[in-house]
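The chain below stands alone and is given as structure tokens, in the form predicted on its own.
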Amino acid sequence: MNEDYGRLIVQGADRPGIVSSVSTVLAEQGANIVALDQTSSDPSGGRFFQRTVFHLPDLSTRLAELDHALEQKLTDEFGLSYRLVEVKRHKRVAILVSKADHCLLDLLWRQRRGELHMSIPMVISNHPDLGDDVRQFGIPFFHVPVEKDKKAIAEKEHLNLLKGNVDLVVLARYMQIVSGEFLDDVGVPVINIHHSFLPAFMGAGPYQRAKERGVKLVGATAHYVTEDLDEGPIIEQDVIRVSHRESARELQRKGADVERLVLSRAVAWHLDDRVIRDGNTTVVF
């Protein structure tokens, strides 16, 4: 079904024109608009985001000329910035994970049934814990320790793996803090998830603490990574409300539900080109 599908995604500064000549580009190459999205921040020298789906007749044959057309169009005249994708290459995506599993095996399963469009060429822990489970699913599993004050060989282990292999990498609980060095050079965007208890509970046991604190909200939080810890650009966010009836163990329970949740959204739309990072922002179609 995704044969000769593409999607075009488009950001830059507002100005007239910029929506008629995005169709006029494609019609021009024989493509038929199936789905359109746009925003702006200020239609008066804003920022301008826009998502569109197309159908083109052998488009991997045409690829080139329509990328050709499109930069002439809207690199050169407009000043925009575009991704061109062909929707039937899935992106590969490596997960890194430490011992808990929840958010790891819903993304393994998710994508067995086809939920998510993506490959997985590999899972790599800093401990062995769920090396069976993952091999279940037929995916290489890598553990790579990482030692105290030893992080950058351990990092240097996950770039030879990952450079050139994957087109995402998604932290599904690693609890190891990731080096600005390692993002830069892994060159690929990088999602994380983390609880919605951040920065009022970090550390060691913040659901007890939460359940302390006498919390009524439980939450996550899908994020892209940046060297700020936690403070990159939010793709998606949920929450459930709770009461003091709930145990410390019942609050977290409910909580790796929301994770895994929230998680897969924001990887889902990833996946499928719906988020725009705009410097530590996002628009999501």
Contents of the next structure:
Protein chains: 4
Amino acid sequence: MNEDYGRLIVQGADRPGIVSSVSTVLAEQGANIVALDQTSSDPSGGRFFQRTVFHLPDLSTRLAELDHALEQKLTDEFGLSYRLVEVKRHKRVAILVSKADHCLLDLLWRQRRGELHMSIPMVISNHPDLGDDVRQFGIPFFHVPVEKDKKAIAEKEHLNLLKGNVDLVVLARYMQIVSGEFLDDVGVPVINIHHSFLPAFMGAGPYQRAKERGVKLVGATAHYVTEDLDEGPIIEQDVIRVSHRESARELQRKGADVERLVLSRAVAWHLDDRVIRDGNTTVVF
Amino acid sequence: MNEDYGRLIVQGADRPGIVSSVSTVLAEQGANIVALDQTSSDPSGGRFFQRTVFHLPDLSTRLAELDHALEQKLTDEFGLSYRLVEVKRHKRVAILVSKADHCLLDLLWRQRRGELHMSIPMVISNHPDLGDDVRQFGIPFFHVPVEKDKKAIAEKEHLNLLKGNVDLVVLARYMQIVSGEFLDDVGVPVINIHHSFLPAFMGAGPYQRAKERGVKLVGATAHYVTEDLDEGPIIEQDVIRVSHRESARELQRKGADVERLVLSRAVAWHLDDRVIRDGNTTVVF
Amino acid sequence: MNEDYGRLIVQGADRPGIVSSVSTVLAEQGANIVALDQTSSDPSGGRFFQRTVFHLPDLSTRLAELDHALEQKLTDEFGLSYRLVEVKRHKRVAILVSKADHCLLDLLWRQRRGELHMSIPMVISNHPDLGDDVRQFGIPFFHVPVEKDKKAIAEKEHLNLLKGNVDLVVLARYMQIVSGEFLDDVGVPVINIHHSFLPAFMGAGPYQRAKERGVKLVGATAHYVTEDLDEGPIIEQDVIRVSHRESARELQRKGADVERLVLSRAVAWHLDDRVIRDGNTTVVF
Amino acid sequence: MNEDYGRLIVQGADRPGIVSSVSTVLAEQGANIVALDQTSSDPSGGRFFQRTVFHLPDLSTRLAELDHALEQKLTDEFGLSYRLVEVKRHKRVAILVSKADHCLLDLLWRQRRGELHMSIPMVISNHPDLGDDVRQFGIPFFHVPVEKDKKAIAEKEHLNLLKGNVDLVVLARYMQIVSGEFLDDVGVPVINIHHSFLPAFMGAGPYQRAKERGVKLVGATAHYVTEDLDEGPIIEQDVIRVSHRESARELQRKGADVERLVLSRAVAWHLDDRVIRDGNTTVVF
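Give me the form predicted together with a further copy of the same chain now, not the form predicted on its own.
In what comes next, the whole complex appears, and the chain from above leads the way.
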């Protein structure tokens, strides 16, 4: 039922007339705009962002022509960058995990239920524990151990598995730091989930330290991974209420409930091209 | 600083090319689109909604010309309805209250702080109690008693005060039922706030009955008033958590905290032309 | 690690000295109170509720003696009812489902990871669809079709399976109405989950009708089942924010996210004896 | 209607028999326990916390006798500390503010409508701006300017105003750092409210920096003030959802909505003796 639907994501320096030009190109090609979100970071001299969903009969065969028309108008005339996507083409997503299953299973369940518009060609883990769970969903599971001081070897193996095969990598509680070289080489976005607190508790034992401060909320943040660990642009966040009644371990369990929900939402929005990166921030339409 | 900014709200039957036509008219008139939200109720044969914020130098003097161009394109060619608004023209809002002060004061505070883009030419109440509070903000307060079986007289007095003087009426815990005749005659939107529960407890003593059922959330709903009491299109809702520890009276207090927040949000969004009515539902951009 | 821990739930007509008597009995028996919650529905002439967690060395062998002492004091002297529970004895829970998997999978998964202190001797469904999922967790799955006008036959089969074998029945999106006879005969509490809205939309197609009214929150309510369908005492509720962007089907998906969380919380609290029924309301400690 | 109600807060090293002893002393004195919350930080060797609300006829005249009995039992026998409070005796609260009015007005308004069980003998500010607002509530307003490098002088003036006159100091967006000497000398608890984010943005311009990272939630934390600025034990926290649509200034406004709610809750709970400090954490019953 998504046949003939497309998405167009445009971003760049704002100037008058962009919306008009985009919609005129689409109208000239016979496309009907189904939904359009547009914003500017600043009314004057800001950055421009637009997400358009459109319907165009015979989209697949007309795609090259539409792309050409957009390139002439948007790239050549306005100096903007854009992405043109067929809605029916599901993104291919690799999931990296360690031992915790909550984020992984939530993604697998939702994908099976048809809530996430993706295929999952592989799950990779530095531990063998979750292999059975993954394979029950008919999804290949690759165990790539990460030995101390030999991370480069493991990352090379990751790259062999991933390159050309996926459009997105999701770190679903993957407890290894990913190197800048890996991020450069893999060539696709990487989404991570991590716990978060008000205030922040950096370093080891965050739940224990949060408890010692008496926090009343535990949360989770899904973000694109950059070289600055846990500091990349935020896609989604949420929190859950806790109290003195819960032990540090119970805080962690409640945190897990938020993590899986936040990660699933972030992945769903990325798959629907709702998230536009803009430096270290995001626009989520 | 809102000088030269305008808003254009368009709605009607969807068909290809509307966004393009709107943005082309704006571009031809020299306007730069600052923000644009658009949606359709259904990809095929649905209803079309668009909110556009634009910047046009000398907007006040150019308004008539722009309006004319829009009418030709949108009304005559596409059969759509639209509203064209200057951002700097604040809407004039009358607030109707009874004895409870929480919603009223929240609106007055926010208006004083510059959070709500409105003027308040009058507050009307069927009780004298809140007169001092209102007048301390420099706002006229009119006491219009509503005697039993003489509501028509009071409503006539309301209409004398309101007609031509306001662009919006807000019922901020006004404990009288408003007649269909009043709604017809007043000629401007009327927003109401009422408590809401999961499940609903119709009739008298809702908080007591909610408590007797053990509800864990109390909420509030802000909506446009229609002849179907409390059944008009919803603008905003929220809830707050409660427990067995709270008495029915404390539930009511917590409910009041939600009511004032929900009403203030609904009014703010209406003032910014973010809310589009569509039959008995709303689009909130 | 729960060895030697017990829970004592006391309820009845309030009068002075109950807390003191309970804690004195426990102290005399050598028990140390680890956590105690107590409340009264009204300071004078109300109903009394107390949940106490205590540690008593050799609890299993001392249980009968403690029970006897409590009976003398609480039943005979104060006319109260009480339940005495060994924490290490997990409750046996049957889950009834139809075709939707979200609530079921959440319960199975949480039980596997040790979050829910229960055993699951069986899952019963009126459809065969979820059999494989259930059996992968090593749990028996019984398919009991419910033919139109022959519900009594199915319920009899249910009772054959359930009676004496379970301490709790959970309706995890079981789309059949349960009869008053069944509730009487099964002899254990039955927990249900249903969607809930502000305002309520009774009857068929609730998500579509909620959308037509423009609701901004969809929610879920977990409650004990009584003969008044969906009107039993509420254990837990929660909501999630929605907007005009979501179709009725997407509202339903978001509703599913709330349903599984609310049901899992309600079951967890019931298993920990945190929920005390009081007529048609609950105290949740 | 709070006549003859008392609260007893007990804390210290846990050991068997405390609850029993407390409730026995109360029962012997003729008191009826209305509500009791008790918890231990750890089942074995933890710290003990108990809050008890009781009704005792002629409490005022019997207070000394009850206190004596509690001291013998709790202090002398168990080595615990306790506080005994008459519910009808409202705490005296001083509010310190700068220029932002949202937290101040929320406290004044709630006190006027009877939601906060306190008297407000004074509001102190380093700016004159809010004097009229405060005095309209019939509350004295003292302007104590804080000149650069002369904070010690201002704090001395604060202490002259406060000492002996108040039971609690609330910093309601008071934009000055309070010295350790002041905290020592003032001799009563000090509650502060500050914005909070996931992740934290220390230092200047937190809302702008939060926006640059794309945060989706802004929040507030109410805590007891200690010498470690903004690091004291947390009483209450909450968050509100934001998006890329909001400017840094709008984030700040939404933050203000959370701040006033969180601070009001924290103050209400403190006034009802629901908050027990335990090192750098809290138990909130």
